[in-house]
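Here's a solo chain for you in structure tokens, the form predicted on its own.
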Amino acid sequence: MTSFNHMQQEAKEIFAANGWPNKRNEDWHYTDLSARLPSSFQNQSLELSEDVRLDKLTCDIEDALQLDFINGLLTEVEELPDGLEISALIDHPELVQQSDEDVTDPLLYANLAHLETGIVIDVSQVIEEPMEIHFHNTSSEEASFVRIVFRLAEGASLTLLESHSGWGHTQLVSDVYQHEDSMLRHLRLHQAEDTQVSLLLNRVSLDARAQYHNVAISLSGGLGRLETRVTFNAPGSHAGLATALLSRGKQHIDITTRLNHLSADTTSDTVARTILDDEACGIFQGKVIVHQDAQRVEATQKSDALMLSADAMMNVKPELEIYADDVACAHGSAIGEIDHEALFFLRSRGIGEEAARIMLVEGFVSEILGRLDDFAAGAVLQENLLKRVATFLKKSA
């Protein structure tokens, strides 16, 4: 078995070579790294930063578990339930062995190149708390790396609360192995300063009858690609992803799924929704690969976005590649402004413009916060959302 230290002096080398991906790189062609990011990252001596208020989700959930990332640094860690495990990454080589399609991937080799903390967390039986794991940097100098492996035995399940906030560049991986049976629903809170650089790679492994339902929520960030691939290794897995982003400023964020089903009888949905004001970009790329032994696959996705802003942008890539017959795949996509007769109904009911525009672009992105009713939690954590969402449209209107 290959060192730790061996395969991040190879990915060190890789990344030396290679840099960030530029829009020659059809995966990135919407997002150049290259022409925003630095071509090195200085090894800097990180600290834990004391004192930090954090703006969690789980403020308001009694029993909830909580990691905390300061600086690409974990906290100290608080006693954990039975059935939860967390152990050093370094001591588990054989999870980050690179593939041959690995060493070509820019999330993964700069992500390895410049690891500072990583850590496997085993889940053995079904947690009845939700877990929160924070990340938030505290200058705009900060370049944090991290890696997370979660290991799901088989009947397991977890409810996971990832949240970003604060400034500086933050690359995350998180690659998730699920057994049979077992159950993953995680929402990620994507909430950063509008100076963060957020790279945020999720890895997805699902056995016989596993399932994965993922919710995430883009409320700011300056640059972001929120990526999700996920594989189906056999019959019964399945996959739900549901993502609402909203932006303004020049703000720039890239949500991108791929869906790779490799076994028969296995299914996906994926729904996106988008909101862009001022001179925002927005990306949306979605892939679902069926392969040739992979029948009686039914995969879905679709992408609306609201535009507020004649100026904002918004870039759609709807992909099915199918090499199986007996299938149900559809993807579409649709893009428009607010619609003007529902506005003008609510108006003549004696609302007020703003508030107008708030409930109409609320009922926009309702389906998505829906997905959490099935959530450790899941009341608590639509109003905490909602709150936010309407503070972001109050400082838009």
Given for the second form:
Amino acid sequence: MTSFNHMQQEAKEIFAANGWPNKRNEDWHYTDLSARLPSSFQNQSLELSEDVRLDKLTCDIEDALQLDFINGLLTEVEELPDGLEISALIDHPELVQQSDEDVTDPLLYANLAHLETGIVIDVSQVIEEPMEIHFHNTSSEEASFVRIVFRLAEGASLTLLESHSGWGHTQLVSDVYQHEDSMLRHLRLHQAEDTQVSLLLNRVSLDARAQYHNVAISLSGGLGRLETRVTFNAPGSHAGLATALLSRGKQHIDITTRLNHLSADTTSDTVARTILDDEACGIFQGKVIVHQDAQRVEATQKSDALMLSADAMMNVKPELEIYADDVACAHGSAIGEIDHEALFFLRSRGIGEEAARIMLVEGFVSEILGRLDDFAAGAVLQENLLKRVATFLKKSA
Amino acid sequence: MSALLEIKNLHVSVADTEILKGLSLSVSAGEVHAIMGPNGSGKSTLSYVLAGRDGYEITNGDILLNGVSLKGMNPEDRAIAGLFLAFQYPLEIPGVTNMTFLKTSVNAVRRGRGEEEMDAASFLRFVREKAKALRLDDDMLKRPLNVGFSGGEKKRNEILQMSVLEPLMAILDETDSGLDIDALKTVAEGVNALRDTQRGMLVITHYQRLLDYIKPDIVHILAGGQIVKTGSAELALELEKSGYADYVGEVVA
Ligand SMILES: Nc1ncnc2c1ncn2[C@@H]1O[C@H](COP(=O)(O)OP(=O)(O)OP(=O)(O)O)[C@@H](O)[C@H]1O
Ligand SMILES: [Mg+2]
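Following the display of the form predicted on its own, present the structure of the form predicted together with its partner chain.
Every chain and every other molecule in the complex is listed next, the one we just looked at coming first.
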């Protein structure tokens, strides 16, 4: 077994040689990182004041388990309930690299080369209380390089509420291994400052009947890439990916998904709703791969964008690679503007123009928020997120 | 006494084409007027221009509600001033529940009129009662606005909006189209419940049938962008028999 330090050393060398991906890399055509990111980072010492702690973004869920990463370092861990265990990634070198491909994947070598904190979270049973994980950078000089491996045992389940705020640069790799009949509900809330760069990679591996439900909401941040890769290893596994992106100014937000249906009888459902104002740029790259023996796969993928400004830009790149014959795969995408007739209808009922616009946009993202219905504390989350969306739209209008 | 709604020599163009060509009509408080007329004669155009829709340019004439010109007034302020249009084709709004919409609307209008907003509980009671009278069940209130509603349900939902907003002047654009006999009665009852000495109504329809239930005081025939004939309720019966041929001819000539 290669040691952790050895793998990290190798990653540093590859990063030094290759750096960040640029336009010439097909997966990064629309999001050229080499133009946006420095080639080296200094890991700052951790200086925390109480104010900072209060300022971070939270999902406001009472009784949630809390994990805080400030500037890439895990601050404190409260006592964990039965069925949850946290250990250091450095003690699990076998979990660091999944395949040879990882060695040359820019998000993975960059993460490993700079890694500040790596942990493994083992979930061995049904956990009732949601787990909140906050990532916060305290200044634009700060960078967070974190890797978390989640392992859900057979029949285990967890609701994970992840949020990102602050400045600087965050690069998170979350590796999720779900055993048979396990369930992970994963909310990802991204509401960072305009200068922040967030590269969030989610890799999920599903065994028989395992279910992964992801709801991602991005409300700001300078540059964001929310990438999710799911591998369906056995029948009955399912992934639902629902994303709402709201972007304005010169923000650049990229949602990339890769769903790899290795096994027959697996299903996936991807929905993205993007709202772009000013000169914001949105990207949806959705790839579905259905392998030759993976019969009876159902995979649907839908991307809708609502353009609030003529200067905003949306790029959509759907890719279906289907090698099995008995499958039901569908892709749909639409790019549109606010429906003027609907706007008039609402105004004719006394609702002011701004409020009517907000109502239509909220309606547009409500399908995504609706996916939180089954989450622990789902109603509170929805209300809280709807408020954030409304605040965002008011600033935008 | 001045009229509640007074339309004076109204000329309206849509995309540079003149659709209304000098239309005049006035409705006093307490009156119900019906407008009938062939397809394409400008009935919906009139209703949209009253409600203040973009793209309907008034090139001449004026519209007064309680003596105040509506020209240049935005749609929300017209609603606050007491104008209501039941749409010929109600819009579907995904993701916004009927209840949220109704509450936002009622409270926006109340705020605009300087009245106190309704709290959630009293509003719920208020809406449920009105919905029940229109035989719209609770489920319809929870669903996204008009999404997946049948034609008849959409029309009943328009009348529900009218009932909760309690406008001064209501314009109903073909609210009867697409309704079965029972729904027609329900809708007519809803409308009749709102008839009162303070309120005016303009009922646009193609069919005498509706006017059996909502008895108009006055019937107008709109053809070629003008009112070509005004009469009593009898006029509608006459039209039922002989059609528009006589009136359409007059305008062309
Ligand atoms: N946006 C538009 N651009 C051009 N012409 C229009 C537009 N809207 C309406 N018109 C025209 O104006 C005329 C009147 O239309 P309107 O919808 O007012 O008729 P109507 O009397 O309501 O008809 P119906 O009985 O079929 O509902 C029609 O000839 C129509 O084609
Ligand atoms: Mg019409």
